[in-house]
Structure formats: structure tokens, C-alpha cells
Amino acid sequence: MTRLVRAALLQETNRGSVDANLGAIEAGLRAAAAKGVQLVLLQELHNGPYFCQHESVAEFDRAEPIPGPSTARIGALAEELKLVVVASLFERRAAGLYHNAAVVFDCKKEICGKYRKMHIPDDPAFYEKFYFTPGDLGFAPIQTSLGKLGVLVCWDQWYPEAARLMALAGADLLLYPTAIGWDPNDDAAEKSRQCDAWVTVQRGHAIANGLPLLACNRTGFEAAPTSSIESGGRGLQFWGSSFVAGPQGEVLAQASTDNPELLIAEVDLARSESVRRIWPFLRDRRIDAYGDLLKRYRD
């Protein structure tokens, strides 16, 4: 038996205007619809730069509603194109509450489910606490007509518990639009480190919970901010390789670190069974023993 979902990263750099991205994320879901794609997987906050690089009130004007103008314009486009796509915006829920939103369409304009990133870091370069209210719609797969999607938002993806809590609740396959970097000053060897275990602790995931996985991320140089720049900041080289793995972890796909690119894999959702029968990780859990883990550290 087998269950293929053909699947697509499209991996951009800023375009410089939220009409500019809009138009580069249109051109590149028509090309995965024409190369007969089902589903496409979007960057963290792909509307505009990563603004998170400092701290200034004046990125809050950045923030749209849901449903809003972009979700207007991407949801016209999966259902014209008959696309299930994963899309992720700056969302204004009221005046001084706003979150890092991940907004599914299946195929249809309306958007058929939401979700809000949960762990919010607060790193230099990342400044993301001053801007998102940690997300309170929990870990709920989101289903779509190609099955039920965990989808997840960048520093989610060092977390187990998040990917365990989407396997628990039936997702299909996980899901993280990303916006992750070096600092230009780290040498090669730390950039390799650092990407080396962002590839690695989500290849983990898949592997702990049986499923496919896919990842998204940003590419391209973007400036810090004037601001940033006065406090010691250098900007952010997004690292790009994006990739699709399988079950066992295996890589299926991976986009190169520096360009925009138009990743497409197949991935087969009913490999999830027979890897679970032979790995049964779910039915050994000892969730008897697991009560310390809702401690912040077991003093």
C-alpha cells in the first residue's frame, strides 16, 4: 500500500516589498501546481525580512488580521490551483496582541486551520518575545483532504514534546516554516555545527514519531536593522536547506543553502504503518513515569 503526497518547499530570500514576496510565492506555487504538486510548505513570516533582529514598535505595522489581505490572495491561489498550502504571517489579533500564525488552505480560498507558534525565543538577532504572544490553540493536527497536518513554527522544531504532542493527536506528517541563520561573525566550523544539528534534532523527530517530515527555511543575507546595527548587531545569512525527510529519518530532499529553489519530493504517508510495526516507540511509551516532565527542571 502506498499513500504519495507530492510535496514542495519554495525556499525564498526577501524580495524587499510584501507585493514583491506575494508575487514571488505566486510564481512559485504555479510552478508546483504545473510539475503536479498537492501540497506546498511556506517560509516563517515570508511576507517581508525577518524583522525580529531588533526590538522597535514600529514593526508592528507589519501585523495583518486572519483572514486578512494575504489570506485572501494565497487562498485564492490553492483554490485556482487546487493546492493544499502552508502559509505563515505576522497576525494582528487585536491592538497590542499578535502572534507568529501558521494559516493552512485546502484547495478552497477559506482557510480551513490556524495555528500559533508556542515557543517564542528571545536570542540576540532573534528578538521574537517583544513581538508574539505564545500561541494558545495547543497541538491540534490540522486536517486537510491529503490528511492531517502538524504544523509546527521554527524554534517549535528544537522541541519533542511539540512533535510528540501532533504524532499523539493523529498527525500525518509534520510541518515547520523556518527563519533560522548565522551570525556572520561565526566561523565555518560553528556554522556547520549549527546547521548540522538543525537537520539533525528534526530528522530525530521524524524518526522518534514515525513520521515524514518537512522543513522550510529562509535564504539570504538580511542587514540588521539601523538600530540593531548600534547595539552590535551584523544581520542574519539564512542558511536555506531546506528539506523532506521519511519516517526513519531518511532525507528525501535538500535544498541547497544559498539560493531560492522550488524543493519538491514525494513522500508516502502510508510508510508511517509498517515503520511504526517495526518501531513501535508509541505502544512502549512508559507514560506512567512521565509526570517529571511537567516540571520546568527536577530539582
The other form holds:
Number of protein chains: 2
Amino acid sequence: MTRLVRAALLQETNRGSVDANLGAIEAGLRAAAAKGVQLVLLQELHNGPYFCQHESVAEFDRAEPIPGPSTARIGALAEELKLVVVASLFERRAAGLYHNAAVVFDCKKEICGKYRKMHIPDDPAFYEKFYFTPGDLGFAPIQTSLGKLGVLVCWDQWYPEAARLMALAGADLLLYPTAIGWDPNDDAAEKSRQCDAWVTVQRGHAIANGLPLLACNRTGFEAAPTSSIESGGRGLQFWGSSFVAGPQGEVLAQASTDNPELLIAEVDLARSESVRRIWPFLRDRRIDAYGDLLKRYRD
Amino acid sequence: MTRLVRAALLQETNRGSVDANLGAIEAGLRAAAAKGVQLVLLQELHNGPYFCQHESVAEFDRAEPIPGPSTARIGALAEELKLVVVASLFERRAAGLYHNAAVVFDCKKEICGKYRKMHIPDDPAFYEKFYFTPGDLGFAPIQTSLGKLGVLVCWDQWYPEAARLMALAGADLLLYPTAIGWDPNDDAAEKSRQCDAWVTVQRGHAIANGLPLLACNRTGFEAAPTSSIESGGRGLQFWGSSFVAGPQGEVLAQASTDNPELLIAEVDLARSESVRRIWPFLRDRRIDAYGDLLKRYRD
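Can I have the other form now, the form predicted in complex with a further copy of the same chain, not the form predicted on its own?
Next comes the full complex, this chain leading.
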């Protein structure tokens, strides 16, 4: 028994305008469809630069409603090309209320499902708490014709709780649009540890839950905005390295660190059944003793 | 600021009798102390073979009370050599009531703390549910002169929940006595995936919690007991590979797959402070949305 899904990760770089970025995405989706791909995962906030390098009220102009112009354009492509597409948008929900959202299309122009990033980072050059209200849709997988997609976003990828909740709700795979990069000031050893940790913690989620996992990161250098340079911002070198892992955490495919790339991999969703038979972790969870996971700290 | 702990993992093999095994442990503790080691982690159920390859009532003869003869012998060595020691014993609590326990000594002969394995596996050749009642002491780190030890045991290492609960309770490091090995019938690719998954999921716990982690596994081949051979048992090749990781999941030291070894590594407990400053995962946990972690499944 196999249940193969041909998946692609469109690792892209900021091309300077919404139209240029959506143009590159359209080209990528067409190339993927021509190669028999069924599912395409885009990187986080693919319409523009990673604007969270500074805090500026002007950046809210980048947000748009969902549904809106970007979902219309991507949805039309999903329908035309018969693709499941996971997109990532800066959502304007109301004046002063914005989210970092992922939107799923299932071979139709209408939106199939939406996820709002639950864990919001805030670190130098990643000032996301200024822009994004933490998600209020919970950890709910999105049912598509290919299976239930456990869509999470970037910072969520450091949280085993998020992956577990998706697995417990029946997700068939885990997907992470991402925008993570290096501070150019860090030395090579620190850069290597960071990128390796990013891959490893996600492979850990695949293993702990017996699920395949897709992580699509952006690539390229994005200079610090002027206001950020004044406060010491040095820009970000997004590290690419988008990858696909199987349910034992085995890496099936990985992109380069520094080039746009359409990374294609075949994922067998049926393998989770056999892996979970030899490693039946869900069977033995001590739910009677997990109560303190709902605490901030056990002090 | 550094807070260095010189730690050793005593990766051992079954030497045929309790006395031979405790003799090898005594030699290892003495060698460690001579090299300036402060903390020694032993492998799971180090007093004998991995008897859970079959289900036999006779095997309960291997259990002993805690405190008991083994804790007396190991405690005396901890006191003499001024070592923190994490031991692993088959605990007889009452007739018909047994646990897989870890016992911590803090440079004194008296027991400093105890942990009872919370997650109990049961798979072909790992029939632990027959022998061990699931632990009822919860996930509580043990305070020692070196720091708070988040001691967990083997199968616990596949559960992010266990590591997280230890971190939330202030653990300074995570420690896993282990007995895991290959089914000789599996092919090389499957063996490699399994061992790699075992390392990776634990490195993931280190990363997700910003904590150093020590995992000490046994090594050597242990033939199947007669009753197990009759039901298809082929024995177990324990894969060693004991390792020490830092709080970014970086591997600081790793032992071989097939030889007894005293693996020594310097761990800086103060590094968790700096790593958690750049990756403040504990700050952003969505405890308001984690309620379903206490469910068996979200159906």
C-alpha cells in the first residue's frame, strides 16, 4: 500500500515588488504542474521582503484582506493547474488587527482553509509581535483532496506542542512556510548550528509524530531598512535549505542555501501507518501526567 | 559566565552477571573520577542483560528494592569518588509491582532522588509492559550539587512532552539511560534511519528547550532467550552511539556503535541562558491553546 503525493517546495527570493514575486510564484506553479506535482508549498510572506526587520507603521500597507487580490490570483492558478497550494500572506482583518496567515487552495479558486500563525516571535530583526496578532484559529489541520494538511508557520516550527496537536487532529503531513536567516555578524560556527538546529527540531517533530514534513524557507540577502540600520540592523541572509522529511525524520530532499529552487519530492503518506506500527508513540502518551504543559512554568 | 560540568557516559555491554556488570561500572566510575569527571550517566538496566526480549516470570528475580544492594554499592562509590551518578535499576516495589527506575546519587551514599520511567514501550523484543508499571512520580527534576537533573528513561526520549515538563520544572540538563538496538533482520538503510531518528528526536528536545542533553545507550549483541527464538526472536544488536548535545542540539561528543566506552564531554550549563535569550521559546508558548495535549486523540 502506498499513497504517493508528489510535492514541491518553491524556495524563492524577494524580487522587489508584489507583482514580480507573484510572477515568480506563477512561473514556479506552472513548472511544478508540468512536472506532475500535486502539492506546492510556498515560503512565508512570499509577496514581499521580510518587512519585520524593523517596526514601521507604513509596512501595514502591505497587508490585504483574505479573500483578496492575492488569494484571487493564486486561487485561479490552483484551479487552472489542478494544484493544492499552501500560500502565506500578511492578512488585514480590520484596522489595527493583522495576522500572519497561511491559505490553502485545493485545485479550485476558492479558499479551502486558513491558518493564522499561533506562535509569534520577537527578536532583533524579527519584530513580528508589532505586526501580527497571535492566531485565534487554533491548531486545526486543513482537509484537502490529498489529505489533511497540518499547516503551521515559521516560529511554530520550534514548538513540539504545535506539531503534536496537528498529529492528534489527524494531520497526514506537517507543512511550514518559513522566513529564517542569519545575522551576517554571526560567525560560521554559529550560523551552522542555527541552520542545523532549524532542520533538526523539525525532523524531530516528524519522528515524534510519525509524519512527513515539508519546510519551505526563503533565500537571498535582504538589507536592513534605514531605521533598522540606525539601531544596528545588519540585514538578514535567509538560509534557504528548504527540505522534505519522511516519518522517521529521514531527509528526502533538500534545497541549497542560496538559490531560488523548485524542490520536488515524492512523499508516501501511507508510510506513517507502518512507521507508527513499529514506533507507536501515540499509544503510550501519559495524558494523565501532562497537565502542567498548560502552565507557563512549573514554579 | 560559564558553569562547566565535566560529564561522562559509561556505555557498557552485558558482561554476564550482576557482579561482573557492577564491576565494570566500578572500574568506569574510578576511571571517570581520575579524569576529573563530576557526573556519570549509566545505561538503562545496567545490572544485567536486556531481559525484556521475552516475557518470563523468572526474570522478576532480577528486580531488587530501592534502596537495596545495588544502590548501596553504587552509593558507596559516589561518596568515595565524589561523583554525581545516575543509575538505572529494575525496582521491586512489592510482589507483583515493579518499575524501571533511575536513581541519582550526589557524592554521598544516600539516594538523592529517584525517577520511575513514565512511558513504557511494548514491541516485539521490547516487552516492557509485562515487567514495568508506568511511573507514578511524574516528571520531576532531581536537585543535585551540580544542578537540576531532568532524568528520563529510554522510551521517554521519543516524547517531547516529557522533556518539556522537565524544562518547565527548571531542569538544567536532560539525561536518558537507554537500551535500544537493531533487529538483525532489518536492512542497513532501516538501521541507519532508526539510529539517526533516535539521535535526532533527542537533539530536537535539546533545541526546543534550550538544554544540554546526555543519552547513554548499551552496546553489544544479546541473543534471543530460547522462548523468544521460538516465537521468531532474533536477538538485539544494541547500537551504542551514546552522545552529548548542547542547548542548540549541537553534538558535543558521540561514542561508537559497537564498543564499551567512557565518553567524556564538558557541558556548560550557563549556555542555556544565552541560547534562550536568542531563541526565547518558553516566552511564546500558547498555553491557552494547548488543552488538547491532554487528550488521547482529537476525534
